[in-house]
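One chain follows as structure tokens, the form predicted on its own.
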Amino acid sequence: MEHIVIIGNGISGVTAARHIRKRSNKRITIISGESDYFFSRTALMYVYMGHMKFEHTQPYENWFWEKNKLELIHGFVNTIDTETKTLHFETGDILNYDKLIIATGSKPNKFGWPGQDLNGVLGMYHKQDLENLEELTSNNKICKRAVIVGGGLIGVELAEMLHSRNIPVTFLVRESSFWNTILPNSDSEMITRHIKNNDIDIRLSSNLKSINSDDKGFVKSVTIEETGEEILCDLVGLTAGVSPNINFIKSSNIEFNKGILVNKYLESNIPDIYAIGDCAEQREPIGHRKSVEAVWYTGRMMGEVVAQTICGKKITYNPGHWFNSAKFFDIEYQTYGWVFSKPKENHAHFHWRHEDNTKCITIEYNSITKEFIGINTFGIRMRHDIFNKWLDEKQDIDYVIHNLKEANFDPEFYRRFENDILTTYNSLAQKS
């Protein structure tokens, strides 16, 4: 019987495990060393705030797994030895494949910085670092002030977690407003602002120089690069964004970059080895597509294609229309298509924002033809089908604009604010 093995629990790994498993009987294991069962990562910040167990982010039964005659091993892998199809774990123990899937996902990014290993320094990406989290702010005296650093998703993620403890949090932000290479700047400035208003001590334009330490191995103070301010704290949060997590393959011949690079169908250049999710990086551009895409939806979609070329039916990954979501706080957020920091050669941008601050969208659209490329919305829950749709028939600006009412998602008694945009596109195209 042929064995699959798969490295990696997350969602590429298990999506793949449980397609191959709807199509053949073959041996399948899954291999991870965070945690015994597959549970959903984008639940850790809810399990600290109180919200939901650890137990409740397992979509699936412990029963599932030995019904589906899926094996679970909770190890990590050493070494990976491609001539003998032969794994190595830190134990010593060895398993043998006919097919590998690597699903092994992100590591938190280091940059060198002096004192990033103390005791206090934590990501926010893996049980282990919920684990650590709970273990320092258990009692508010333990922890006096935090310091996130970086201003990414993750980072606005962890500033909320200690927010919602009463912990004071400095959040150190490289950019002159949050988020600003991915976000274009109305949008940007709003959610710095209420990042703000949430009462935490945003500080822009400021680079961490170094994390210092007690005379007992724990942190004590952070020094910013600009100023050489000390901010004395008892947690340092790096959030600087992540990287695949692949450093157990790169004594091998599996060739990589920033991640394993792998081809349209998902192989990597040895026969019977292939790389989903996280860890993966295309040779061939999709697109304005990052090579490399940290995101929860791509990899459930590697998982399945992955999983019909196993069983033999070989098709090539597709992604179609990006796409993604995310929360500042209370400002919920959606992305359909491509919205860009500063629009593309021939494109432009129209903004709506509410009085209020919290509500806004962006469009993008090409100036000359009018196509519609992609919307950014804050505060307004739009529909993905709706704008999935309307990218594929390339409508213009003027019918996305006039059909706004049929995207929205929101609940039947929330306030509507079609009308309102409408209103502020037909003046700004008149003064144009």
The other form holds:
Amino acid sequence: MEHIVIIGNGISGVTAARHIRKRSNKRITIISGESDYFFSRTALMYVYMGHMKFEHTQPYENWFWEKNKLELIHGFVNTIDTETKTLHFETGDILNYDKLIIATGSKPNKFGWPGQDLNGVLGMYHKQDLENLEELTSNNKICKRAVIVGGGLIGVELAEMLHSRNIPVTFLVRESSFWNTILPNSDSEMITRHIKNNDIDIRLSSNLKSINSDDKGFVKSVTIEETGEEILCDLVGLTAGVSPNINFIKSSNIEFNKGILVNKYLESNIPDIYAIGDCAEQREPIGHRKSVEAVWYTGRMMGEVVAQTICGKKITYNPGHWFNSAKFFDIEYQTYGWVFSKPKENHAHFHWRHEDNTKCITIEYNSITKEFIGINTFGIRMRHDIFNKWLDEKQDIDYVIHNLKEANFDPEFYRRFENDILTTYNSLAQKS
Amino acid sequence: MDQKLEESMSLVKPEVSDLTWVQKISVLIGITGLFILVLALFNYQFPYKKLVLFTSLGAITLGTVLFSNNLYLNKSKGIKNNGVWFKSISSRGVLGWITGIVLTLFYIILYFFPTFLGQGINGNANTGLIALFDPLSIFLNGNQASQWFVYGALYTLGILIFGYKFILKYRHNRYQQLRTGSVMFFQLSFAFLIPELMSKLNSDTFSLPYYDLKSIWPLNYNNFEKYRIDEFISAGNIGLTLLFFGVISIFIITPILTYKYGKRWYCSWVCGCGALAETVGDSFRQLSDKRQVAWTIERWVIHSVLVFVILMTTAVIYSYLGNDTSKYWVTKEVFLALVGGFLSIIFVLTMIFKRKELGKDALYGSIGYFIIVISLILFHFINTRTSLFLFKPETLRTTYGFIIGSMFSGVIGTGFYPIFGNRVWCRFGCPMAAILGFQQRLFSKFRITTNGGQCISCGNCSTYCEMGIDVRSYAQKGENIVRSSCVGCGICSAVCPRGVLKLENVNVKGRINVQGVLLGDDIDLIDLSKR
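Follow the form predicted on its own with the form predicted together with the partner chain, if you could.
Entire complex below, previous chain first.
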């Protein structure tokens, strides 16, 4: 029986395992150094905030694995011998594979800041990060102030987490407005204001110069590059993005750049070795997508795809229209299609914002053909399948604005804003 | 499993569960109000009963209102679940257990030892707690209070004040506000004030049974008992209208509304049990059991209760019907034929049109139960024609009343809120929920729609589902949620951080959308399904 070994029990690896099991009787082994069972990484913040217990982050009950004949190994792989198809574990154990799927995810970025390895400095990615955070920040007497470095999605989540325990937070953001390399300025402004309204001391255009130690090797303060200001703190969260977690393959002959290089079938340069999820790097990026995509659903899709290939039906990884979502404190964000921080050439933005500053949409469209390119929606839920259809049909912005009601996904009885949006749209159209 | 994450994660108690000083004062006021009731319970003879009762209930109300205002109004609108699993009361901690035990003892006394509460028997005056409520009872219905009046008053008060808290908690969510306003209204008017005022109309010549119009058979399992039917009939047109309403409630109104809106129109917008669960019980919704084995137990238990209540009611009605139509419109035999015919039609239609949608155990269960019910009814025709079933109707009725009516819905269903969650009765026991759920699963427009591929499997939806539905297991597969037990509270949709879930009544077609691959991944689905 062919033995499929998957390194990593995150969404990518587990999806691959489930789909291989659905279509075959192959022997499947999943290896993880992080946790006994698959859990949802995105839910770690809710464990810290007391919304959930850790067990609630596990999508499958513990009997699921044995019932579906998915063998689990808790341990770290040190090296891969691709000649003999053997994995060597940290403990010295070895395991043979016929096909290997690498799905080891990411690790938080560190950019060589002085003091980045001190006690009290952590990223927010692994289960172990959560455990450390719990110890370091149980309450606001143990942690009197925290500094977060890096204004992305994990940064704002970490801010919300610490805020839930009434720990004062200083949030160092390199950009002039929160996440404005991704969001158009109008959207970014609204979110920046919302972060401030939640008592977060957000410092824009601020870089970290150094993390300073006390005499016991613990964090004492950080120094800001631009102003030289020193901020006393008991915790530093490094949330300046993530990069592929692939150190253990570097001694093998598997080709890598930022991540493990794969073709559109998710195959690496070595036969029978595949890479999926955050740790994979596409040799040829797809559309406007990045070559390394650290997104929940792309990991899941790659798992679905590689399972097909391994079960004898070779297909390409072909993610459809871009979409994503996030939540910034109380404001939900969804995006369908592409909205760039600055409109691309011949593109323009239509922006509508509600007066309460918690809801807005931005639509990117082609200013010549009027083709709808994408939408950012904040505080209003919208339907994925409708936008997917409109993008397939290459609808124009007029059509989208006039049919926006159809796409609304807010709970029943919510106030609706389509007419308001249409009025704004029409008045702008008249002006131009 | 890491022990630290498994239990209270913290080495030191997180700050978040501490009370502000306003909250502490609110608790003091509320507990003072409760303490007055406890004093009355121990038969302390208060002078000025009206004033004392008013002060007590007023203090409880004021305490809850001040507490809620301080808890929610100073914070931004949004989900307020911080610290739910750190707080003792909502995470089966010491406070949770104490509350559960006290509630359970209260229910046992209420159902089985009302004299402890001060219920006067054999025409004696009330004492203790029940006597304290005499002035209010006399004001509303002209009579002394009973244990049920006291219970009804406290129940209604609980729904109103915790309903207020719930509305503040979800002040960003109009679905939650409207549905809570609705249960508060139905409880105050239909369940409490109207029946009390109606009984004020009773005289020596005119008498209506105590009737909460929204309490529909089989939840209201006594509705077709002899003494009630006799009272309805003797009360002339008004009585007959009420009786007629009682019959069409379950056979016509319920099916139509459930087809259009799902069972939520009843369970989380109207029903009194649901009202208590959604307001007083809101802090305990995350305690429901999500394991698959709990779902299996749920299906067997709730449908067994349904079969039990049908048998019991049939037997009870049969027992007082005659062999001619002089007193009631139908004879014993006609009635049995009607019941048998009705059940057969439903069974046959379901098997013809919906067989494929039934799971294996549902199929076996429904066939098995159908055979049992019909053969018991046939027993009458082939046997001596004098008795029905193997048990005496009165034995069936009292057994049902004790096991289901008192123990299950009261003692376990509500007493155990802080241990098993707030919908134990609705999920495992309520026969009304079983009927509505059967219809919701097979003949309804209602579903919870999943928004394409946006789910991140975080599990907030499953955690906060009071019915123990593993919502995430559907959402992460991109499937709509169509489940018998879903009461449509809408909390899964509210707590979802990615806008994935929406409660909707749309076309029946495409309601259940099992698909291999989620939206966004452009695998050729037609090709895939051919394999």
